[in-house]
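One chain follows as structure tokens, the form predicted on its own.
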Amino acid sequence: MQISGLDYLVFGVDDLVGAQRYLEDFGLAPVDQDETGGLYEALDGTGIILRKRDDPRLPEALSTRSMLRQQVLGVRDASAIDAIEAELAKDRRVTRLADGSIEFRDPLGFNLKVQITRRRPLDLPAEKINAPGAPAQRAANEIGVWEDMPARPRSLSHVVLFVPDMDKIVAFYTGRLGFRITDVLTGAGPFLRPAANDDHHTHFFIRTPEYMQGCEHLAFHMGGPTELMVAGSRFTRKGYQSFWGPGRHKFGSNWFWYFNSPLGCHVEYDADMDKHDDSWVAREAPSGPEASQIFLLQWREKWAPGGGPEGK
């Protein structure tokens, strides 16, 4: 099952205007907009589709308060869609749409769609660093940061789901959709990546009671830690509330900064995630603060030493 990752996440929200403003301020570009919502894109075309909660085009909602209505997974070609349809039709309804994509539900009722990926190839430089003992990555007189430097989300990275039956959902994603487990937080759940994506994870499952089922957070890749810090600082100054971070995770090694959102979940900037192939052996650690991050920082407004009360 050659799934390449998430193309889109689809939400049905209560406050459409507030959610639209939030995603634009986050750095996503509005596409195909009308009074009912539209797509908000990262640089590679992946992103978030917003609709009003009662929009009849949306898949049926979960029985919980979750606003996530669908995960849209990308594959490389039509043969991959055919293979997934043949496998899943053995025991569940699979709907073939006019554009060749398919829709179905997983064992816990999450709605999924599989399509030929809309993800556009990116040709952008990574963040450069200069370190003693290694060749300089930035040439003489090439500065590393400036006030109005670009810092836009590059790609939809991952989604984290609250799930009440871990055994069912893990068996489905690994056994039926071809995902690989990369690491496990004991007491929470596993990180998973699809077969055609080498990121540490595109999905993470957290065990919760049934009434909590839904989306805990979603994340977008940035071009590096500096872009993450710049984007997060700008977002904070616009009045959005930081939830967790900035910091750096242990499993996945990715930098992170989470924010509250009107999508009923948290939204994260991330950067510099580990890559894995099928030779990787999954690690396991008890879930908790020690396993969650290697360090955690606290953001504050700019200050300067010796500049009055704020500088002391």
Contents of the next structure:
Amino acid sequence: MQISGLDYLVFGVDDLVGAQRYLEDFGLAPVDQDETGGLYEALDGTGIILRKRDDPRLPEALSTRSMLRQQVLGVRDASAIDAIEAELAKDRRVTRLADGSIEFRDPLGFNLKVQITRRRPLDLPAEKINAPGAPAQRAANEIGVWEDMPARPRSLSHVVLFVPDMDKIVAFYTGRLGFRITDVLTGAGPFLRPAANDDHHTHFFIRTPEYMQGCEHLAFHMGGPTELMVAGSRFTRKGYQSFWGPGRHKFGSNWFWYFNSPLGCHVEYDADMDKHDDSWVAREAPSGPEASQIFLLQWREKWAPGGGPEGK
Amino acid sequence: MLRLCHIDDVPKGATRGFLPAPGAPRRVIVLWHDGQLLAYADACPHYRGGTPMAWRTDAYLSGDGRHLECHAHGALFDIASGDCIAGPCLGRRLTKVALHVDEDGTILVPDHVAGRGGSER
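Based on the form predicted on its own presented above, generate the structure block for the form predicted in complex with the partner chain.
Time for the whole complex; same chain goes first.
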């Protein structure tokens, strides 16, 4: 099952205008916008499809209040879709759409679609750093930061789901869709990557009661930690609410910065995630502040020393 | 008592979040409901210590305007009682903040509202 990752996440929201403004301010580019919503793209064409909660084109909602309506997974070619259809049709309904994509539900009722990926290849440099002992990555006179430097999300990275039955969903994603478990936070759940994607995770599952089933957060890759902090600082200054970060996770090594959103879940900037292949042996650590991050920082208004003692 | 805001700072039909003191760990959410001023700590009870609930400055209401909402995971709270009626903290409630309104319309809150009020996360 050669799944390459997430192409889109589809949401049905209550506050469409607020959510549209939010995703644009987050740094995604609106495509095909009208009063019913549209697609919000990262630089590689992956992104968020926004609609009103009651839009008849949306797949059926979960019975909880979750606004996540569908995960759209990409594969390289039609034969990969055929292989997934043949496997899943053994025990569930698989709907073939006119464009050749297929739709189905996982055992917990999350709606999925598999299509030939629309992800565009990116040709952009990673953040470049200079360090003693290593060749300089930036040429002489090439500066590292400037006030209006670009800091736009490059690619849809991962989705985190609240799941009421961990055994069922893990068996489905690993056994039927070919995902690998990269690491496990005991007490929360596993990180997973699909066979045709070497990122540490495109999915992470967190065990919850049934009434919480839904989306915990989604994340976009940035070009590096500086872009992540520039984008997060700009977003904060526009009035958006930081939830957790900036910081750097241990499992995956990715930098993170999470924000509240009108999508019923957090939306995250991430950067510099580990890559893995099938020789990797999953680690396990108890879920909690120690295992979750190597360090955690908090945004504050710009400040500089100066001005002399208080009251002088 | 600490000065939070002025009564004119809270328009009918909107929610506002105010810091009770510079550097206070949590804002106080103030809104009108059925002709009464109500206030809650901006601290969703889903996680210990409470986490901030707006998705943007002053944006505390659900998309349909009928509930207070935590925009971390979409928990809904009854505006009058603060009870969580859907979402991760089902069965818990927001912490009410007592308001005192002066004759000139200044809204005051008890000093403890600006305290640490529980550990961060």
